[in-house]
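Here you get one chain, nothing else, as structure tokens; it is the form predicted alone.
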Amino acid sequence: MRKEFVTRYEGNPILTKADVPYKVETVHNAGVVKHNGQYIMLFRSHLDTGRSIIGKAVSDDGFNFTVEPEPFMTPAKEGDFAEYEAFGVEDPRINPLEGAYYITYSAYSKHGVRIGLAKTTDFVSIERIAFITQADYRNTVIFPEKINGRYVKLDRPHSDISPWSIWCAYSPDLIHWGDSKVIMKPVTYHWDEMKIGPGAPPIKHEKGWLNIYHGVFPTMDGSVYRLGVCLHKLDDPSTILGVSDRWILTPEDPWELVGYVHNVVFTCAAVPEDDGTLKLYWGAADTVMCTGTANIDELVDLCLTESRPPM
């Protein structure tokens, strides 16, 4: 019998649009952190106009939502992040970094999509900092930490020539990022062979880095959206340790299977507990948010034992 390395809660969806004070279409591809005892998600919907919103939720036990009744951001109107902004603000991170909370998000305009960092302290005000990359990148997470004196993101640029891969870059001051390298490529006929990319911010293991990635594979009806697990180096985080050959996650429930985007469970987040498991976030089907749990030590020795080669 195959194991099942995430358990779903069984009140999934969490969150609908049904939830939402206000007029959205969908509720999906959330960013989730404790805060002061607190669970904070911050998801992505979207509105009737096709373009996207982020939206707050609130939860003393990780699995009972309360929605807040405006949005916590919306694309700017003025100022040098309007332009890039016009088409939506997309699929936060919630990164954990020297006491604030840098969240990196999806925006998109005519120009294509681009990577912006914002930061929180509160989870009330926020404030826009930079894009920190060029066009076409998706899918930034910030490890929690310096390393070797640098800040270090993965994050997946878009590109025909190579197929959809996770790069590694670092940064002095978060700003400016530079010595950028690609690390982890889809393998040929795999589940994960069209493309790749990075999902919660890494959870840091005494054995690495653990990094829970979306892969995808296309078939006669369209793409198949599942997660994996890799690890990454302590010390070296471009180096990649091992990358597990099973996912662990795979659309099933209805509304995994249909809905907006069918076929989809996507993460932008996983909350380490102190029991030694993780609370993981998904959108499914880019339409509702879904939780289960997992055992954070066996998803480490996944990524060990049953490994495939990064590149």
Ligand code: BMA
Contents of the next structure:
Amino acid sequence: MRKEFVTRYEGNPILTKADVPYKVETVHNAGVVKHNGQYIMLFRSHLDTGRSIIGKAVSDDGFNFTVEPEPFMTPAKEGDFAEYEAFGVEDPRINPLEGAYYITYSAYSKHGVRIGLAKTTDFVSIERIAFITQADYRNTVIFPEKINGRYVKLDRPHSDISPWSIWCAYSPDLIHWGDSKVIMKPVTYHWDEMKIGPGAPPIKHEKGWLNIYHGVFPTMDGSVYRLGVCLHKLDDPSTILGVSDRWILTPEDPWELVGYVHNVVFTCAAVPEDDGTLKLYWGAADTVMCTGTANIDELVDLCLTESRPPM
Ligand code: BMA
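Let me have the form predicted together with the named molecule next, following on from the form predicted alone.
Entire complex below, previous chain first.
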């Protein structure tokens, strides 16, 4: 049996609050893409109010990032966006689509948590488009192309009788979503038995869409956040071809085991490279950012050969 699927970068953590030129308490749960030959990272930071904002960092190699002097996205100050972002913006995913980047982020307010959609083409200006869920949703990712003429997203609504599961939904215009259905649930006495949620935007592979997701296991010492993989059918992403029985990343390094929230590895980003590897980015203990590399074929095969049922 193979031991590790993700090779941690020896320079982890790659970004901490000491690298940020304005005052923040954490640097974690970042979206990352390659844009014009550079890696752009949008990371979440807690402020000392306990609420979150999003900063931007840039890198030539995907490992060494420089943070820009000002935050990239802070809660809106007027209109509907202000009403629903008052408690902060969190966990951005950067979804490349049709030559633009669509940022899906968690917006917190007294009304709960819902998903905001914003668009940028240059990572300088950003346009808020719409809220694309009601409350009690987090972790939305959008597939990088239309499938059968429609946009497709994965997200994670929560309700008491169907806790923290992954759902799939469709849209003609990225704003109005429907035809939703649940496609994957936590499995009892499995490492992800309490919660699951989409992580990085899906990566296209000849055998299917690779989805790197997070799973949570409750213990007497609090919850443990780990990462796993599943594979969605190319022409019908609501069909799951396989979910790996094994996790691919578990908290292990000191900064993953101890921090603002102990025992957390949480991803919003994986960047595919031309050599068949990907760079996986994860927030560690909700405090710092880390990265590592993995082989895409190996992750895809893991979904198909060592599977657990999706529900
Ligand atoms: C989840 C989210 C994540 C966070 C994780 C661990 O519910 O709040 O942003 O990384 O918990 O605290």
